[in-house]
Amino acid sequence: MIYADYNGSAPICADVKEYLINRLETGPFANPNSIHQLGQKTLMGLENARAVSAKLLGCLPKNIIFNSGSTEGISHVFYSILTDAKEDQIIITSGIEHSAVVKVCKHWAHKRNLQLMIIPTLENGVIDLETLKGWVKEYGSRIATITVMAANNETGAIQPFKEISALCADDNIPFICDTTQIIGKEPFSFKESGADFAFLSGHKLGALTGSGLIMAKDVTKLKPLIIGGGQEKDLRGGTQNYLGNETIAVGLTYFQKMSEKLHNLREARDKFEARLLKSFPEAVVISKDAPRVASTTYISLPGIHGQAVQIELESQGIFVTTSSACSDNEPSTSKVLKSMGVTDDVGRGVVRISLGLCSPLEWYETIGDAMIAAYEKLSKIKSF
């Protein structure tokens, strides 16, 4: 079985096993609030993992706020930023953004009565930054938040978020910056980032699916959207989830002894990409032209479906997808590929392609074999 999906869902990762089996072997099991030794000792481990997390993240401890992944993050920050917006005020984001974000943006949009804008998308899959440095000129003190992702689930392009967020410091505008898919595939330190806040989910990382954290500039600038017992600084109630919150030290370990690897595995990904180039030269290679992460390939051949392609390699073991995992299900051209322009006979025929640093680097060969054969078949069939 070849597994490509990593952008969806990475496998739990060999560390993140090996540390599970010992910990579940040696405890201690106990709510980490609790006042008893056991309680006490949970703690630790807890704490251990946020001072792990917060040095291999480029933050300090107290900058992190445990919760349940990316999703609950993002709408905590924005239900602090935009709870008491006034009227008219804009938020701004972009065409490529994940679905927990565009949904929050409408949102709040809608109770608050706020302005939504929309950075266009250029044709590579980065955001117009030219265009959204007039709007920040044009509209300044109005704007309630900038909200841009790090990078791209779909085409894996890169952002230029350093730049937003030097954009953002200059008018005092909070930059929200959705970087799920950044993390655990490229190098990452939350403070070079400049954002205020910035997001991170267990299992995009090979760590315990339902683990996540919120990175944020200044915490006191968070308003707590569960309430509970007073957990995380009283800004997220319910007892934490001490060992998924510790696999997240684990997975973040894990990628910093392997980034090393990063260089091969950008390297094998292109000449994966120039060989069905060279086989299907009316192929497109999504972002091809942008920066990109090291492990996503997202690559259509007009007029065949992408559902079929995947079919197609599904049946020989090889697990791809066609488009991001909450919107894989959908036969049309997804709204990342549209914001760029791409056209529905492309669209359509997308396949996303995703490893990580512990694949395999010979699962490109087999991949491609596979991904010829399923174009050759395909396309004979079209002719008819």
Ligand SMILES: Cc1ncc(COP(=O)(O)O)c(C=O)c1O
Second form
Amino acid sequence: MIYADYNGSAPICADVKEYLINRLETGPFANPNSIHQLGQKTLMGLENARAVSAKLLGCLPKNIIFNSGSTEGISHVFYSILTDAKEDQIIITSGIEHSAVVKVCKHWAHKRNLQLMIIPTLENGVIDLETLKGWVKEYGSRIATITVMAANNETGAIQPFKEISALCADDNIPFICDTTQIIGKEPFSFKESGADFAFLSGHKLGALTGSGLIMAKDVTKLKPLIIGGGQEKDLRGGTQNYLGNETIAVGLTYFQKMSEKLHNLREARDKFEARLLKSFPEAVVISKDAPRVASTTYISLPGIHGQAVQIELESQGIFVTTSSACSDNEPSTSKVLKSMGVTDDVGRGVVRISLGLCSPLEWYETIGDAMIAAYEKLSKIKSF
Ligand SMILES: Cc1ncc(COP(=O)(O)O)c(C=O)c1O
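Which structure goes with the form predicted together with the ligand, now that we have seen the form predicted alone?
First the chain shown before, then all remaining chains and molecules of the complex.
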């Protein structure tokens, strides 16, 4: 089996698996907020996970609030920033954000009567920074927040988040950066990012699903969204997912250990794409010329449905995804691709292949063989 949907969810990485097996054997299992010895031992493990994670994420332990993952983190930060927003204020976001951001922006725009402005996307999948600069100049202090992701989940395109941070800092605008898809895929430092808020989901980097964290430059800017027993400095109620949080520290350590292999992964990915483009010159690799995470390929052969390719690959034990939202068998181009100006004949054909640092590089050879065979077969019965 070849699992090539790391952007959806990465499998538990080898070191996390080993850690967990050992951890489940030895314990302790207790409430980290209990004052007895086992509770305190569990707390020490949790705080060690915070310290290790902070070091590897380029921040301090005090900047980290553990939670269940990015969706919660995003909802929490927007709630904190926008709950008292004034009517004439503006939320600026991009057209390529994950629905966890899109829906929360729409929610707050509606609830507080705020204006929602969407930054246009360039053809290569990167946001139009020049337009954003103009808006910041024009609207300045009316802007309640700017939110742009660090790397896109579909295309892998890396956004100019450091430049956006600098823009925001000049005007004191809170910058919310969805870093879910860059952490565990490319080196990342919260401090260097300059963002006010950033997010991590454990399952995107080989840690346990349901674990995650917010990075906040100043945690006092957060208001509790989940009210409870005073955990996480009273900012996120509920007994901490200490096992999950420990696996985040292990997953981040694993990424650091493996990061010298990023170059090889990028090289293998580029070779794989070049091979497909040579065999099918009409194929399109989305965001090919943008800065991209090393592990993502988003490719389309116009006229061939992505879902048909996915089914062909799956029949050979290769698990990839498409981006198409499908209803009544009418797959449609994703909103990310639409915002890039991608036409429907390309948009309906996309297949996303996303691997990780622990994936054998030979997999690209196998996936390449299977894709070429699928494209050849499906070209004879063009789907649209
Ligand atoms: C860019 C991005 N942001 C946020 C999320 C939400 O993460 P989770 O479902 O782990 O809360 C995802 C998940 O796919 C994502 O890709």
